[in-house]
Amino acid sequence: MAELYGNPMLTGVEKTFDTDEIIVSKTDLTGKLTYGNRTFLKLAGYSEKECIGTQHNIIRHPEMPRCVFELLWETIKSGNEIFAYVINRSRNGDSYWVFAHVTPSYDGSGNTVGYHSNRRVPNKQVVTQHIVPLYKKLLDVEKSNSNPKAGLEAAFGAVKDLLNESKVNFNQFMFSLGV
């Protein structure tokens, strides 16, 4: 089995789950775990005391590219919703796609108190003919640059500039490739 807050060797085995499935998670305003749910757990591979404070990219699956959690962290600290493409990594080195929805959770106060993800299963076709090509040019801007923080920027430039290109935002980008 993989270590619990290490980098485990990707397996090459992709897990899924049920469309009538829903992965919750909510987390603090700096990213930490403050609840999962049973779909959550199963996929991540791990248990409720394991996870619950520790950082959400304990998930985070090294073929998925920093420019767009980037872009992630920057639409829903800005007080908006987003919508994403999202390779996960399990704590054993699968892996599973989701179509993630992401969005900033209010006190009565309407302070934001933290972040609440659902995710479902994303359309495959959309993710083998549009995500994963995409996601790998992106990730290959990031580490041709000679710096991850220069790598970073230029990627999540070249996001921009798809986005100035399409004349549309991220959400709707993602929701022009279908769901």
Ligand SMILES: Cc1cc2nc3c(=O)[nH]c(=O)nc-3n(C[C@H](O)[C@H](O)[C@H](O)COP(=O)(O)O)c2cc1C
The other form holds:
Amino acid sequence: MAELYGNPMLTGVEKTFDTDEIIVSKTDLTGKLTYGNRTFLKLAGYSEKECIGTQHNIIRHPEMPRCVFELLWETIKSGNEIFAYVINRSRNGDSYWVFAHVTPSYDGSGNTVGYHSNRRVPNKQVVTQHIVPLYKKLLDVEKSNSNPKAGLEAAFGAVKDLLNESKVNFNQFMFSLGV
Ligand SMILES: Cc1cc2nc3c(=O)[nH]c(=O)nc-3n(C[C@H](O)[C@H](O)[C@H](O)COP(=O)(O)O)c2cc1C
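If the one shown is the form predicted alone, what is the structure of the form predicted together with this ligand?
After this comes the whole thing, all chains and molecules, with the earlier chain placed first.
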């Protein structure tokens, strides 16, 4: 993906954080940030005032395939949790990999009131050996199609094929790589 470092949005610098740090953010039902802990703000490079109320895609990295976020939203909207490796983009164009858990938040009556994500340092070897090539393949499938909707469907198909081959669901697949 080195060619993407020609992208003016990216510096090519990869940030890390400590293994005892957890990046936490919360959103409303539409994906607007309602909370970010200090580690989230530090890595994203925004103040609380700047990011609360904005869409979570404020830290979206161009190397992330759209189908992963589609799957994320499909999963959490249906009341389930998802685990995924994600690369994020800091405000200044640096990037950082995380292993994320995203889940619905409920009120006392069981209604979904928003979503919550905790992220920790990922296994770098898994990222390099498995996730970077997989996400590059999915991104290529998405981009090789001139129609974005068809590209997304094709990438989704590639993910479903991979899961069928491995006879696991997405979360099991993520954990099967080693975390
Ligand atoms: C709780 C929660 C946490 C999220 N965390 C991230 C994240 O760390 N990085 C990211 O790019 N998108 C994250 N998303 C997904 C974004 O809402 C969005 O779908 C994604 O950035 C793709 O944006 P786009 O559809 O505008 O391209 C999160 C969503 C939720 C509900």
